[in-house]
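The form predicted on its own is given below as one chain in structure tokens.
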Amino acid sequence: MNNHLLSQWEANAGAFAQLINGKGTPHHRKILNPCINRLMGDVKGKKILDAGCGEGYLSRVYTEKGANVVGVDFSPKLIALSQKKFADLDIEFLVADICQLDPLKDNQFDIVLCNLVLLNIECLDKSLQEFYRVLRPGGFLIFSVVHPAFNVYGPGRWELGEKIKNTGRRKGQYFVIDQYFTEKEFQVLWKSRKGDGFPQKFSFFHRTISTYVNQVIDTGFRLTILKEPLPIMDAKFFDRERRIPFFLVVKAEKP
């Protein structure tokens, strides 16, 4: 992988952990996750990749659901506090680069889960093509990307207006989003829970819903289910999330 995507990663390595914490961001926990959950199903005894796995907190969601869990990451730092962090659960964590598994047998996984990890590369197609190479027939690809329609971390933005009382976050007046056929790498500087921002920016690969999808049916896959989740609390904090999605979930079998 591109050798300025891990520089951002191991510089921000420290404050994506606290970020995550071991558990997510309200909009993992509220939105997303739920949605992964269900299409996950029963992972009792399942061999499961945790692709791109960050601080490896759904390995540990996963591991404890009775799953046998490998997590990889490009990111010796981010693999380093994922081994200190879940040292008491039997997880196997590998730094490796989802552009090209050489540490991963073929036909050993019964899910691959690959989990907002597809926007920051630019590898698409080499990605789906290991993630196949490693499921057994019958195995199941899930992935999430913030919704190529509505990026905030691309060509779409928010117009804000004043801030929601009680949520800290403003109130949405509407989306703006132009040249979204044009696909391209953008950077943005994510701030940490005290507002302060990340050392570095972070790389996203804005792509079309059709290229997501054509890529993965052009690699063999077969599309099972396509989900735009939304969240599963009724809360003013949630309020553009409500209008306009944020996420887009593909699940997707290898025959």
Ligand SMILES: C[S@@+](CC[C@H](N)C(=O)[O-])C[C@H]1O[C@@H](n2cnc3c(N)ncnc32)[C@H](O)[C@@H]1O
Second form
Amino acid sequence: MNNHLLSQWEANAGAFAQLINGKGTPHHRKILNPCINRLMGDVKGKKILDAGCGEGYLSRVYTEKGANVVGVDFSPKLIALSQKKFADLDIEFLVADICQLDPLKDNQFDIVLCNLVLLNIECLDKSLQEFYRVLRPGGFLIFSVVHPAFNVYGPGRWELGEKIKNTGRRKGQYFVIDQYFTEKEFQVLWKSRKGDGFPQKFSFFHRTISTYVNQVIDTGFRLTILKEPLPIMDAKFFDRERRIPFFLVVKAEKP
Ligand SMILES: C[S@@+](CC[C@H](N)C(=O)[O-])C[C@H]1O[C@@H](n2cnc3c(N)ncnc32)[C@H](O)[C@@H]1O
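Right, and the form predicted in complex with the ligand of this protein, after the form predicted on its own?
Everything in the complex follows now, all chains and molecules, and the chain you saw is the first one.
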């Protein structure tokens, strides 16, 4: 286990749980989750691993839809919060590192859901191998990451366009990206548009889309779909997210 990554999540656990607040941010609710829901399909009676479950709201969502969910996270603080928050529901929450899921037996899950976690870990290869191991044949993995090509906390940023003569204003705004092929760890201090944020920097690992996809294939999965979800129709303030994709979602099957 990588200790600096764990101590970042432990330090940010309270602020993260507050941000998610049992329902996710507007980006989750209006862009990512509708896509994830469609890919999950009918989960009634299915056994699901919520890998890197955070404060556990997706474990709750799929439990309420009739699934049997195990939520794992390496942060003892986040697991304690989930256990407390969702104590009235039949969800098993465990402290475990997704790079080494020793407590979990082989071939037992119908679905592994790993929402916005793989960009926070160093061991992409090991975690995919563990997901493959614990899935039953015919089961599938769904994971999402912040879109690797358009991540403002990584090699990209928004910039204002050209100066408009004699006005002091600028025309339009554009997403600028450089060093896309340089895969490395970034440390960011997260702040929302409203100005609230996390007390400590946390790491994420920039990787190219081909690294993610080829690692999935090399692990033995059959890639079934790749999605770059748009905001749902009633989401009014996602102008930028309608111009370039904010998330990348992958679904793959264990043959
Ligand atoms: C951005 S949060 C996403 C949480 C949740 N999946 C959601 O959608 O709200 C990333 C989560 O991954 C967890 N995490 C990071 N590295 C992990 C690892 N190696 N094993 C298990 N959990 C990990 C963090 O503690 C954090 O809860």
